[in-house]
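Form predicted alone, single chain, as structure tokens, below.
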Amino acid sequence: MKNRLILYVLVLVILFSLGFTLPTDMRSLSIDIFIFAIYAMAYDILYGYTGQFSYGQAVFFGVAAYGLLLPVLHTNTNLWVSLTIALVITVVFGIVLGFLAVRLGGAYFVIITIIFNLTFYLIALDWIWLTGGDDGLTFRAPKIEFGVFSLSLYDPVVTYYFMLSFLLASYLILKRLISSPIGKVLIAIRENEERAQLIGYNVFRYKLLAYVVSALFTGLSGALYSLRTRYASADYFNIALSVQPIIWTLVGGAGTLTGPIVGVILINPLIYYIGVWWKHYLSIIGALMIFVVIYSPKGIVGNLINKIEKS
């Protein structure tokens, strides 16, 4: 315990430090992976600890994304309230897909998922009045308020900070849930849903409760993203980038929460770097993931934490 609360400040202070001392495009680099570390860990809290795989995650990360620029736009909302009203829509919308696709529950959520992100996608496109279809829509990212103070996010440094904000506090929030008895439970249905039944726990509540949980930190990493880029467009409604969570999750190891994030930090430096000057990129990742599922089935953090208690 000691050793790990000295890890925890040494990332800590090395996070911080980092800030003022990066260079401009491992800063930007930085401040993509502390928003995709949120999504990852989203996706984490769905597959990882209750074993619902989902190829529709997109639909929450682009639901959030116009959900705090229409504000914006049209009525020159604060950050906060923006960011409030995205969150809001993005549970709602969770809770009603997430009703849907957890009743059906197997083949049929992966299916019904996968038919949810298709039908938004297009919808997105479709609707250009509304998202600006492939092309998208711009805004002015508001300030940050505290009162009397204000900083702008046209601040490449502050633009670090308030992402790693957000990053912290979603871990310490997630964790504080897996750890809780809510956690134990989740854990429980994704070992053995039948017996967590028997047992008397209502499986689809907590099943819906992590879907919930899960729709609401993709919309948060969705509405930080399109923040930090002052752009949506209906390519955040993409299928692709439903299976990026996915193959953060198992490169990292599911079911570990700092997995997916060891996931990102691995994969995305590859996308930022490579993908520039040679489109066939994805050979790397794909070469990566068969690696990992034959050498490190459980993901890189996984097979650490299974050798480590072993030991």
Second form
Amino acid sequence: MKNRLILYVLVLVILFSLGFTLPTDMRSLSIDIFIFAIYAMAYDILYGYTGQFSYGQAVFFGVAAYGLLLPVLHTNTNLWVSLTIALVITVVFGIVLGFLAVRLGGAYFVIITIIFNLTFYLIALDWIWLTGGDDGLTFRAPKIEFGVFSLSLYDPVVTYYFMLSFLLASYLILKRLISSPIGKVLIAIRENEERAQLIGYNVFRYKLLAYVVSALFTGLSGALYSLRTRYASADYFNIALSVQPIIWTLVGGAGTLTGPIVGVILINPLIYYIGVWWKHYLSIIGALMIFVVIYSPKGIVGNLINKIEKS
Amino acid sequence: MLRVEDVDVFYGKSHILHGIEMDIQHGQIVALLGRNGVGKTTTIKTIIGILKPKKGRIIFEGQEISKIPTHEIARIGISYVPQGRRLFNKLTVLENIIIGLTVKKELRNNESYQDKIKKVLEIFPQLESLLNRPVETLSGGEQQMVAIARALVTNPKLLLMDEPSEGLMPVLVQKLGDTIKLINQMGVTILLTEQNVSMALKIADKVYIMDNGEIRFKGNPTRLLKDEDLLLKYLGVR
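Having seen the form predicted alone, can you show the form predicted together with its partner chain?
Zooming out: every chain and molecule, the one shown earlier first.
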């Protein structure tokens, strides 16, 4: 317990000090990592903790990205209002799509989430009047306002701390969720759905809850990403973006919450640096996936936890 | 307390249960016996709502339960200890037990978790030192205790136990019989399916024998023990 506390404090001190000291490119990469770490944790709630293998989370990433962009672009709403709109819209979509998908188990669930993803992607490509299609839409990032104080997201240091604070808040909320009785029920459903039902749990309701919570935090990362890039396009619904959290989660360790963050920390720098000089960089990700699946099927953090438990 | 009235159950096109009739009174231990594959587990699964009857009704305390979902049946006071324990392996013993508690608000409010856990530990004192161990590391007997403890913690009125002695050493089977008796004395009505005929007949107030998806015998254990032909024909014992 004490060791864990020291580790948490150490990580926080490092993260806070890096905001000022990192070179520009690495700070930029860190900001991306913070945003995608939220996405990865959201996926872990759905797959790692509840066993629902979705192949279409980019739907919520894209919906929230536009949910933030459109109000700012057309009505010049402030940051907090537009972020709230983005998240509310994402939750509504989460409930509707979840209601349709969660009833279906196993392969049917995977297939319907792919169908959702492709449908939203094609709609986003087609409805150019709304989304800008493939070219996308750009906007001016609103200021971060706290009463009389305001900060600009055009300052990379501000963006660093802004995104970091969302990552930390998301981690704490999700950690609290999985440690609560609800979290234990989600694990119970992943372990044995029928058994959870026999104890008296409405499995559908809990699976839907996990789906919506995952959609909400995926949406948060999508909204933050559009805020960071000050842009969104149909590509934010691309199915490749639905594959990424699967890779982060499997490499880092499903059902660990920190594992998927480790996955992002390992994989995104690979893409960021190697992708610049080698166009076949994805083959490295593929090789890493194969290596992890064969030698560490529980993922890096999952394997580490296993070793600690055994010792 | 529980009446099963003329119940027929199908798996796809296969007709598994034929006109099952059962009557369980409050406070009884009822044993459902029969060889492998005669429909005992199917009957239990139908009572708990995993399978739905094509014909007939199941009445629990005056309420028809054959059409309501499994989780609601569990909430009205029927708990199930399935064959092979089926615990949540990644959770600890304590987490496996309290997960049964969090399902009912009234259980959370009326009595503290600690009191509830204390009560089941009085029945299974061996579990006290194992509370923080993941259940996958326990022996079969210990896992069975956890499975029963988890079912008991919800204050069930009727406990369904499917082959509770399966895979246990003979000495543990004897102990299990005593535990079932103890649970019954605490006011829980019990319906159990068993392959271990001698243990079941020692503790049961009433016995049903099944064969080919039909009830072939209904009566008290003394009557059954006198009928050697029946014992041999349907249970393979003398």
